[in-house]
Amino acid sequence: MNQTVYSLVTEGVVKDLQALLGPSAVTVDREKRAAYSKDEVPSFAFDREYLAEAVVFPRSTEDVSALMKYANDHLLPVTPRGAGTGLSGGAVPFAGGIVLSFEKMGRILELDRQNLTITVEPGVVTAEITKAAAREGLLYAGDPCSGDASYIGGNVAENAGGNKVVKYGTTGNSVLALEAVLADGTVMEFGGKRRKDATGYDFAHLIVGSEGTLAVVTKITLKLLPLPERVVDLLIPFPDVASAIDFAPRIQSEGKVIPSSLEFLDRKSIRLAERFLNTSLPCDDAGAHLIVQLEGNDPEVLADEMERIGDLCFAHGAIEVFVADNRTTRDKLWKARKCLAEAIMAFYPKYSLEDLVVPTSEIPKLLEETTRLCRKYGLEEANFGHVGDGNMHVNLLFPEERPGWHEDLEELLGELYDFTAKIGGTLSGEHGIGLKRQKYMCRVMDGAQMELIRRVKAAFDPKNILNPGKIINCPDGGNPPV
């Protein structure tokens, strides 16, 4: 099969970007591109280092188009990167090229009351969003662990899911409109302040979750909802991962409530998680926590909710209910939910971070394999995720540093990803492909649909410039400059 071979960042094409973009709008410095060559997934997991020959920062659609077009021209691969907190080394440049980092188009441009929008640059931190929203008395509905410090230009790009599903749904369910620049540089719109839209292709949703590599997003409209006045947190400790996922689909068919959160903590991942913070929690020897969010208007009917729940966790083998109604140990509650991750990667010197999504049914046997494959391998486990959707992340932990690890990983993933995909489940349920998960993707894919994909791929991005090597392999891979 042939491979693109792409054009090399010269001294000349550093010269021509920075006419076009301006001389401090472009950087070739080792250290800089080194840091922006990178996102959370740890360089260990990859073959090789994978740095880019240029980092570029656009301040404008206007800047996005002309470099696209000039990259498209020239057969420069472009990586686009938020603000590099992925999990799937979405924003890793595979080929080399452009690195194209949006933290200098950070605006929120309107805030629409009457239509209940917001409209951004992808530059945006997550949690401004909010914030900015809340401030009117309106809800940003996206949540994910990373808000503090995430883009959304890459909530976008991946599809970022968070703590909020289960009522909400992931950004893209709260995305109305993107203004995209297309590979050859074309700037095009897609969607609008509708809130139905029957014609034509959807190209909008099309784009959300597609890592970059159909187009580069440069302005988003998102969905806003009126902000509940009323929040509480239970969190419920239950004497096993058994009955803590057996009781969670019941608070919606039996409790007849729709949490905005249902979260899942084994003992593994309360220990990190006090270990990291410096703190304890409430039963932390408990076999598992559901963290359990709702929200309301009405403090009557959300005591009742509260108290309906409260009698089925004790009717199926709840050890307590401890209820969070204020703002200082929601805080501290909802730290320990989103330290985790960055707790494993400080206690661990080797680890995989996994994104599973299976049918809640299912969510049993996926920890149930997970557990005999870690005990097969010789590795720890802590799982915690998303349990009203389905979305567990799997954390691979070895405990410490030893030959052949890589191996064993590559060997306990194939397993377990098989494993995932015969119950019904798939590799990410928010964290994206990227470089990561590409190589696996044929394990929950045929043929077909990965064909549909680069047919997809090519009819955006012809010559394959935008984001290559990532989700799988397209018609011809690309590949690295020498």
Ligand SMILES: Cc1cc2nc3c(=O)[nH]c(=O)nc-3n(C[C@H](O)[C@H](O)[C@H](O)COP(=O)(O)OP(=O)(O)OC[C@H]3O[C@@H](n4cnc5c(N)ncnc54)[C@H](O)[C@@H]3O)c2cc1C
The other form holds:
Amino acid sequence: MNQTVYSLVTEGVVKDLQALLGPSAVTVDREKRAAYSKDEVPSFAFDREYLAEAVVFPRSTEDVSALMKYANDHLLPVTPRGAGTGLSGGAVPFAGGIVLSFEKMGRILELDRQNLTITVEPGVVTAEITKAAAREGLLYAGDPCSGDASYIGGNVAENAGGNKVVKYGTTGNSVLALEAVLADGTVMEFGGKRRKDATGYDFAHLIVGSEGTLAVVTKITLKLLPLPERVVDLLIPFPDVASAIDFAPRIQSEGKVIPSSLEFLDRKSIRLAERFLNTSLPCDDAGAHLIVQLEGNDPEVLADEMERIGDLCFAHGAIEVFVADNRTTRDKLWKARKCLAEAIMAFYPKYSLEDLVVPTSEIPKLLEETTRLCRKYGLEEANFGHVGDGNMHVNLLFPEERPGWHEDLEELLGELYDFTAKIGGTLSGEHGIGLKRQKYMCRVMDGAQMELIRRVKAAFDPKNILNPGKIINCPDGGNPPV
Ligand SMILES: Cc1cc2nc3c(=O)[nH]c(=O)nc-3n(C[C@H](O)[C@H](O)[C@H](O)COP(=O)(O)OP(=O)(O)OC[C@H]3O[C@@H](n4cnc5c(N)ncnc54)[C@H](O)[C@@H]3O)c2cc1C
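If the one shown is the form predicted alone, what is the structure of the form predicted together with this ligand?
After this comes the whole thing, all chains and molecules, with the earlier chain placed first.
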């Protein structure tokens, strides 16, 4: 494996960057560099500290283009960064160099009612897009649990999922067009407001999910839909995990209803949410809960769907069906679902938040194996996630500090990932590979697939300056920490 020896961000480089982008667009302040050099993966997951040498705040596509051209000419690594809510270390500057923050590119540029699109800069907070669309009676379907903080650029780069994928697909399904800056500073447009495109390669959707390794996204056009007039959430407790998981697919296959959300929480997750929010949820003794969201315009149709799901629930072992049809109870429910990652971070000294995805029929096997491995290695588990997509956030928890925890975790993850691959699954459904899972890629991809990734990467970024060290070891960043 080659190692690129990058240039360092010297005083001269800083002066050049300030001349290109303006004096306030560049900082080398140590505290700021540290704050912009991490995401939500805890530092204990990595073998060393990673620190950017400079953080740059562009205000326009032209700024990004000028920066990338300079970085490419001078062999400086560049790590794009959204809001830093990532759970794979994607925004961590593996090779030092420049972190490219999009916090000053946060404008909604256009909402086009005729074409049902919204065009935004990458630093717009996801929830702001949802709100802007809703004000016009429209729906932006992207709904990651981190949506109050994450940026749309980060969502695009990770192909973020969230709570509405079962009906509307991942972020990529909403992306119609991207403006992107290539590693050498070239500005390209991919896609358009058109809903179909069979003209050559679909570069927009190659860049979606590429974790900032192929191009820097500077403008995004997203698809909008009519906003449903009514929303109802059902909280359905089951006596155990097996019955909840067995029931979930029946909503579509037997009930003939496509829910907009279909979420699963095991007992431990419920306890964590209750403790974190200092609240209580109905049906304390349940082994697992499902949250089912239904959307529509016609109250009678919604009532019929609820009834069908209710009948199915009781025929398949549900303990109760709680209906949340007003803002307050719905908010309470979703707060519980959305706080789970933070709750784990607050209560456990060491943990690994996983993002496995398997065919939905294989979820029971995945959860059984997780339990077996946690017992074997003496860990606790809390499992929740997007059961409708087969995307399980399997969370491996160390109840207390202990020597050798890191080695145990690595072994457990190796076994778990191998098992996941064996049942047709893979490492990540929505959080990405980043730095955290990079070394496990060979467990789910063969040499030929990895080589193809390297060749695509080299075609976009021949000098390997864009987010080096991520996804796979495509010759990685060779510089020592600064
Ligand atoms: C509590 C919590 C809940 C979460 N829930 C979900 C969930 O439900 N679904 C889900 O999918 N994820 C979830 N996440 C993970 C995370 O929020 C998403 O991955 C999100 O998309 C990251 O966005 P960000 O702006 O924070 O990006 P960052 O973490 O800053 O960056 C993520 C990646 O995007 C790249 N990037 C950022 N901006 C650009 C750009 N303009 N051009 C090119 N590359 C860029 C970075 O280099 C990096 O590789 C959750 C995280 C937390 C902490």
